[in-house]
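Form predicted alone, single chain, as structure tokens, below.
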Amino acid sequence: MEEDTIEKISQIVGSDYISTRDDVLLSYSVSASTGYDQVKPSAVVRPGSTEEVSKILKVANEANLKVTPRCGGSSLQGEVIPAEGSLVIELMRLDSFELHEDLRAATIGAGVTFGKLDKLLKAYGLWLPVYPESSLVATVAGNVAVNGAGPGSTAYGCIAEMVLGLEVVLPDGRIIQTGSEANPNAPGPFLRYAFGPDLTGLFIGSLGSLGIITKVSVKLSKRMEEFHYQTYGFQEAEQAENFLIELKNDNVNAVFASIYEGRILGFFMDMLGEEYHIPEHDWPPFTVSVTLGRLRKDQLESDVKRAAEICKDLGGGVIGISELPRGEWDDRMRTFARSSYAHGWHWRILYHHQTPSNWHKSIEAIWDVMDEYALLGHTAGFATGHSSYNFYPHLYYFPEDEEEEQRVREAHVDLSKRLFKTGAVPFKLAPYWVEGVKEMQEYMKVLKGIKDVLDPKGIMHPGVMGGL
């Protein structure tokens, strides 16, 4: 990066908030994505306001400088790995919080983590009922940029369903507001689908390639205090899949529900069973772990009874071990990260959505790939929203074994092709989807056209969104 560009940015944020030190650049060359190569930026800047972000992007545009937005860095598919020589814009100083209590909404800065937000909202008896399983470091804005999901999504859907509006700085430095807040006279965020097409949705899942999200307005809910934890066993995959479907059809409020195939559950027992005090058990071929949540005890009791009836009607049985779903829910802000790193493996992950009735097709594809490539791995997931199941299979390798790592990279692309054939869809548009799935070419051309309009110089986070 040119010295005069660094000086211009330094004048915007102050010399304490821009760095070109090698140890700092090294820290920003990686994320939580252990399976991705590190790339060092040329500088890191930490703006303290939306206006500073705007001024920085104007300088970057003028200098044709590539930029990479970053919040907590907890992404798992290389989403915040910078382009070589680019400028990382780290947003953690944007930590504002505004509660709109009468609208059951909040507007929060890009640097606010889910953990911090949960603490702020708890004082008001409120919550944002969707958590990524890295919530102690993951920010809400970062999660919106990848359209994440997590515990709570079984009832409420992905984070996109919670968003009422965004403040975004476009690549040329313009600041825009979406949703009802685009009217400066509006009392706050109360309607996302205002002013015509869903401009908010354009930036959700865009991985920071179309602009930088600096504030997010989200729906809030009254905080639940009534929960019930149970496991249900089935002999056939179809029974377990139909159990999830019928829970939804009967409006049984599962806030987190996962199907475990026997071999995978055994793997998780090795990882977390002792820590969660899960008793030894002869688990059935398919186990469904469910956390039910309601505001009132009578509502919860009704759900508990109905869930048991549905299970029985489908030929299953109530297992009676509550420690598994309770551990998942109580530890929802950090379970995933801890279990993933428990044994020191590196891994690649492949986020995708299936329908609950196609759950077994993803499982079959994942096992086929692991067997053919002779890899260690597992998959986890949970029911998500109206009629979806969120999967995140892991493919493990030892970091010292270069040959095994290469096999994982090849298997990763191959698996995306096979999953696409089963009807699965990506929700984090990582490069391997575009590399492996030729049927997406026309779709990608449309995205490229949008990118070219908003970012004609291509400075915003090049390489993500399938290489745009």
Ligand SMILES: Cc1cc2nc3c(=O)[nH]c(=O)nc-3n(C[C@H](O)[C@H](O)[C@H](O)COP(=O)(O)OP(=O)(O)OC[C@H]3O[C@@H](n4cnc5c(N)ncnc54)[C@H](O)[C@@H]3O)c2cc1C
Contents of the next structure:
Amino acid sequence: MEEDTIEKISQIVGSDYISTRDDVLLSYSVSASTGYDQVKPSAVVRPGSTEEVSKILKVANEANLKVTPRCGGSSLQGEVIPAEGSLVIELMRLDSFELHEDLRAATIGAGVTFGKLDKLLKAYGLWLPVYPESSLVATVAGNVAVNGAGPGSTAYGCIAEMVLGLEVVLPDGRIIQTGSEANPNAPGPFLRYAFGPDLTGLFIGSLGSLGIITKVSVKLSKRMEEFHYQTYGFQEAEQAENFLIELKNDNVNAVFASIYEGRILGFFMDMLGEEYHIPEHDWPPFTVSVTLGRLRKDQLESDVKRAAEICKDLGGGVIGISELPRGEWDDRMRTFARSSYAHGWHWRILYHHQTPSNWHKSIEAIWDVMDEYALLGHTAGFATGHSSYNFYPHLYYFPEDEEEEQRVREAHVDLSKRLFKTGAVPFKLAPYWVEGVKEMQEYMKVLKGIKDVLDPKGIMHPGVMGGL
Ligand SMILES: Cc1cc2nc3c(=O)[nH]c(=O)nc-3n(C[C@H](O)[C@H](O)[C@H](O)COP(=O)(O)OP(=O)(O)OC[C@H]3O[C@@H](n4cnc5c(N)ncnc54)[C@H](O)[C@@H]3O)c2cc1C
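Right, the form predicted alone is done, so what does the form predicted together with this ligand look like?
In what comes next, the whole complex appears, and the chain from above leads the way.
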């Protein structure tokens, strides 16, 4: 990176907020994705305002300098690993918080983590009801950039469903606002689909390749305090799947629901059973772990009763062990952090959405691939909204074993192809999906056209979003 470009950026942010020191570059060459190679950027800058982001992008555009936006750095598919020699723009100093209490909405800066937001909202009896299991470090803006999900999503869907508008800096430095706030006279965020087609959606899931999100406006809800935790057992996958479908059909409010089959449950028990005080049990072939949540006790009581009836009608039984769902929900901001890194393995993850009725197809594909490639691993997942089920299988390897790591890389692409055939859809659109799946080529061409218009020089985080 040219000296005079560094000098120009330094003048924008102040010399304390730009660094080319090797130890700093090393820190920003990695993310939480243990399975990805590190790449060092040429500099890291930490702007303090949207205007500074805009000025930096203007300088980068002029200098043809590649940039990598970064918030919490907790993504797991290498999404935030910088392009070779790029400038990392880290947005954690953008930590503004504006509550629009009458609109049940908030506008927050890109550096606000879910954990911090939850603390702020708790004081008002409100919440943003979706919690990625990395909430203590993951930001809402970063999660919007990947369209993530988490506990709470079973009732409320992915984070995209929560977004009312975005402030975005485009690659050429222009600042745009989407949603109702695009009208500067509007009292705040109250409508996402204002001003014609949905520009907000263009940036959700765009992995930082179309612009930098500097503020996110989100819907809030009154904070629930009434919960019920239960496990339900079934002999057949289809019964467990129909249980999730019928809970939805009957408007039983599961805020977090997961199906565990024997092999997965065994893995989870090894990792978290003791810590969550889950008693020894002869588990059925399929266990559905459910946290029901409601604002009012009468609603909750009705849901508890109805869930048990649905379970029995489908031929299942109420297991009566509440520690598993209670542990998942109470520990929702960090469960996964504990379980994933437990044994010092490295791993690759493969995010996809499936329908609840196709849950078994993902499971079959995942176990087939693990067995064929002789890999250790597990899969986790949970229902995510209207009719989807979010899966994230992990393929493990010993960091020292290069041959095993190579097998994991190959299995990863193979699994994405097989999952696509089952009807699964990718999210966090990592390159391996596109490499492996030719049916996506037309779609990717359109995305490329949009990218070329917004970012003709291709400076914004090239390589992510399926290689664009
Ligand atoms: C232990 C653990 C548990 C996890 N559990 C979940 C989970 O339950 N659900 C889930 O969805 N994810 C989960 N993740 C993955 C990750 O934490 C989330 O996706 C998270 O929301 C990413 O946010 P971040 O702030 O860390 O983004 P980063 O990792 O910094 O960035 C993610 C991507 O978005 C881009 N980006 C970041 N900020 C911006 C911005 N302001 N504007 C434009 N582009 C930007 C980056 O370039 C990158 O492509 C987990 C990760 C870990 C380590």
